[in-house]
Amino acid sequence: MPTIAENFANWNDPSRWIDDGNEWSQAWGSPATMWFGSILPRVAANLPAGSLLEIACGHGRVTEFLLAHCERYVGVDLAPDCVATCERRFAGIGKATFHRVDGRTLAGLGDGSFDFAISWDSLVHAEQEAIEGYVRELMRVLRPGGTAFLHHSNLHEHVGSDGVLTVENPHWRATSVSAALVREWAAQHGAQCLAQELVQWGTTAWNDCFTLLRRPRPGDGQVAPRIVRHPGFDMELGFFRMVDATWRHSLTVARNQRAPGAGGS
């Protein structure tokens, strides 16, 4: 769980998207606070990018921020409804194109055509077949020296020797993926794993991981990945939620108030 077919059925259902995915940013207060508080600090060293690939773009809640940091943007998604939604939402932006993929490959994208790739809060639902497939494909579509930031599940770390998950899985995370396995797949497919940050996303289990991969240039040597565990991730979200409520939300409320004695029907 969850299979590619289950992901397709779930994310291709328009009723699943209550607020174009912005509902999943409420832990930060807003998509903007999520971007500036938690995503941008983790990927800023990779930006700006001449050509940028977003895997599992959904309805574009991260896309709108990525567009400011590249000359060319390509978004891909398993769900055709997501692709169509993004095509409508970003129709006036000529540098942006969107394509459907099969959930395991990046067919149709050219070799060595991207400087940076990113996937946020989507591939956590993707099992080994998808994650290993994307790692393999990224080593094809990234230019030498190009990097990829992938947010994926780490739940397999909590699977016992009997194959049984030892923790709860309230967020529909993939159970066949872990930070250690992604490092193995990266090595198998010629990628350098530069860094990994394991986090507790809405639970006490180490259920998620952010991984930075790089397609090495010819002659590059081995790189030891920096691996850290971030036990304060929920506190990070709570801090930015407080900041968002204090400053952005308060200003929005003030702007919506009528001045005393103001006219109007």
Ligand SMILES: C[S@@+](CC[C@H](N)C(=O)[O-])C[C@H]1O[C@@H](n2cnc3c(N)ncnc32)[C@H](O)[C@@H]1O
Second form
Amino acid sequence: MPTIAENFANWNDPSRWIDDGNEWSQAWGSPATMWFGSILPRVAANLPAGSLLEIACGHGRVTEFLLAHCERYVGVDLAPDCVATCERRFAGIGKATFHRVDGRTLAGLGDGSFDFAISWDSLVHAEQEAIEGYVRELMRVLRPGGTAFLHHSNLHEHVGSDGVLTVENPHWRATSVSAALVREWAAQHGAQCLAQELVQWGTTAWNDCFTLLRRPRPGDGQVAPRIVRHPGFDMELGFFRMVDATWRHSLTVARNQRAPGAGGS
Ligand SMILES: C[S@@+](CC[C@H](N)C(=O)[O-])C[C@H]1O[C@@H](n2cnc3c(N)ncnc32)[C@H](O)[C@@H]1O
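Alt. form predicted together with this ligand, vs. the form predicted alone above:
What follows is the whole complex; the chain from before opens it.
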């Protein structure tokens, strides 16, 4: 049960960030291959975005790529140390600003001010209070017709009727959140749920889900969500790890070679 306070304590600790989060992309080979292989194909239909909101930007591992696809970027995070790190890392990029949030609301962000919102590899640790809060708030800060791609936990699906979790290693996932519950919260807060993809993130359990929400325009009706279980997510990562090692990593190694006889210190 990672609470907002526990998330704050964990992620606001600089020693928790070994390589600015790049270490979590090793399954793909690199953050670039993670972006081009697994994130961009899932969100490309929503891009480019005039104004883009990233929830839980961390140290900017995904921010770096999102910036190329929007005219205005706002990154928010629970941890002030993450906000400060992104402010330093992206200083000089005039279209980007970073703000601290309380973990459940988007206070301070204007109504109808974003075309697209995204959260990747972060809100899996956020319980109902945070996820339901963000679903409600997204229906305020998105413009009508705007969309949000949220990566969240599905672990509640693996909680038995006796309340016991049947997954051995929950990877600090939130147990009060599932794909089905996110659909319920979306309906309660006036969001359309367009699509959900359940994946097995580093385990055999269906522990994670990607959800695409939309703020309907006035008069829009309900849309039946497309819901899929993707049994090959680990193969997807393995494929991109091979591509990265062959095509990107090999080139990086070659570029870093010193010319024979170049000498120098
Ligand atoms: C594993 S890091 C990932 C950061 C970044 N998305 C990435 O992919 O590198 C998790 C991030 O989520 C943030 N976070 C956790 N719970 C949050 C919440 N309820 N609201 C906003 N940010 C949150 C943490 O502060 C941390 O920066």
